[in-house]
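In the form predicted alone, a lone chain appears below as structure tokens.
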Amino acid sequence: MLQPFDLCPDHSELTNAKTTAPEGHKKKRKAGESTTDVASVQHLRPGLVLLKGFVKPEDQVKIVRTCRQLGIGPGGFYTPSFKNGAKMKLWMMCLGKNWDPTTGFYGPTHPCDGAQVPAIPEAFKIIAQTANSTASEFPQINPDICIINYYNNVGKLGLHQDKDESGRSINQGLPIVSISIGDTAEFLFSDARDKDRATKVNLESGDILILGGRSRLLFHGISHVKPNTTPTWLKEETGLRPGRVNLTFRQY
């Protein structure tokens, strides 16, 4: 399977990685509580919720090793195509159900190897659960899709809407859980298809982004991945090369 980022300087590391969390965020988390002591929620918009510097960094790095894991193994990492055959500028990786962009329907196996999809890990179903509690605003999600793109320093993706889960869910509002890890992106949305009349708002490593309600089929994007903003310690941690990790949970 295609690997499109070590996440370590080589394979060595693999296995030779640290695996204490960062000084100074090493106690353990209850299940159901808040992943951060102090996170910021900003409404962006009815339907549209930030939640700043929710993922603690010792989730953080779990996150970035579980996907390393999961990436390089069957059902991993590949660079997905358009319905027109023009390649997209990321790797994707889905953990629940298979997402084919060139068709817009979901299915239990990887297009490549077809290999099953591998399961959402319950800690990460628990990290976007809490969030969603958080943002009370939306109905809770059981997430049986996990979307995982990987964006290098020249990643991007257009706008779009994410309107290809069931049209019972997305009559529900029920919302889109999108975790950032790594490099800062500029997120752009808009009720329109139009890069120019776009709102942006910068998407940094452990922020959670909730899109459901009256937002639910808002157009959104990323314009561009900004160098050299991974925090230091997530770099140490894990030895991520440059780069966006972006996590999206939804409910089929």
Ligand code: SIN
Contents of the next structure:
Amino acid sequence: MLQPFDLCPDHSELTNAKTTAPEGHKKKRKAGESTTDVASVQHLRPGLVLLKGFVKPEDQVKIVRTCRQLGIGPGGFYTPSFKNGAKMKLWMMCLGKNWDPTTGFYGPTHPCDGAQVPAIPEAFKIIAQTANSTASEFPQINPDICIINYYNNVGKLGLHQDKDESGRSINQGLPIVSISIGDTAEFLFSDARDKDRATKVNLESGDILILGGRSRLLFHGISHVKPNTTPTWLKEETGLRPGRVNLTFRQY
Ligand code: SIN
Ligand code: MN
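Now show me the form predicted in complex with the ligand, since the one above was the form predicted alone.
Starting with the chain above, the whole complex follows.
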């Protein structure tokens, strides 16, 4: 299928890229240490936990490469529309189950090419589950949905609630685990769909934000992406286009 979008368009750069993160980023971790370096665990409000710098550099590189591979294949990235027909200001692809923003329903196939959506890689699930255990506030999830968004430098996402998962998942406050890679985003959250009253927090490459429990139905969105904030090593290793990749893991 012809893809309108490719996270890392310079294939030669990808082919030549080393498979590990630069030494300066590796040395933070000792042999036998956990898979993550958590600079801090921030409790932003009840049920909203930010794990700063949780995803180690080599995993960020692998995530970008895997998303690129999946994104140019069947069921890959596309620009979705809302119910009213307006285009979203991002590219999206789904793993596990497809989320259709025009209906709010999950299904098995991609809306453009009819392909079965790809499975969630086990390595992705492990990162999401490890993060959730580290936050140690929420029941563990077995993610069966991963929505991947790519925002370029003018990408954004209005305030909304994630409420298309099953009633059981939402009522139990099962968390949504959100991984940020690439450029920093300004993330907004609020009790109401009102961006002037929303709190802002920067999500940087490698951060994981978890929305569960009393924050499971929090209004949230992305006001903007900050240009040229992707770590240099990530750009060099992956050839990632300017912009931000976000992965949200959910259990239906
Ligand atoms: C989302 O709300 O689905 C994505 C949020 C983000 O990009 O951080
Ligand atoms: Mn959301």
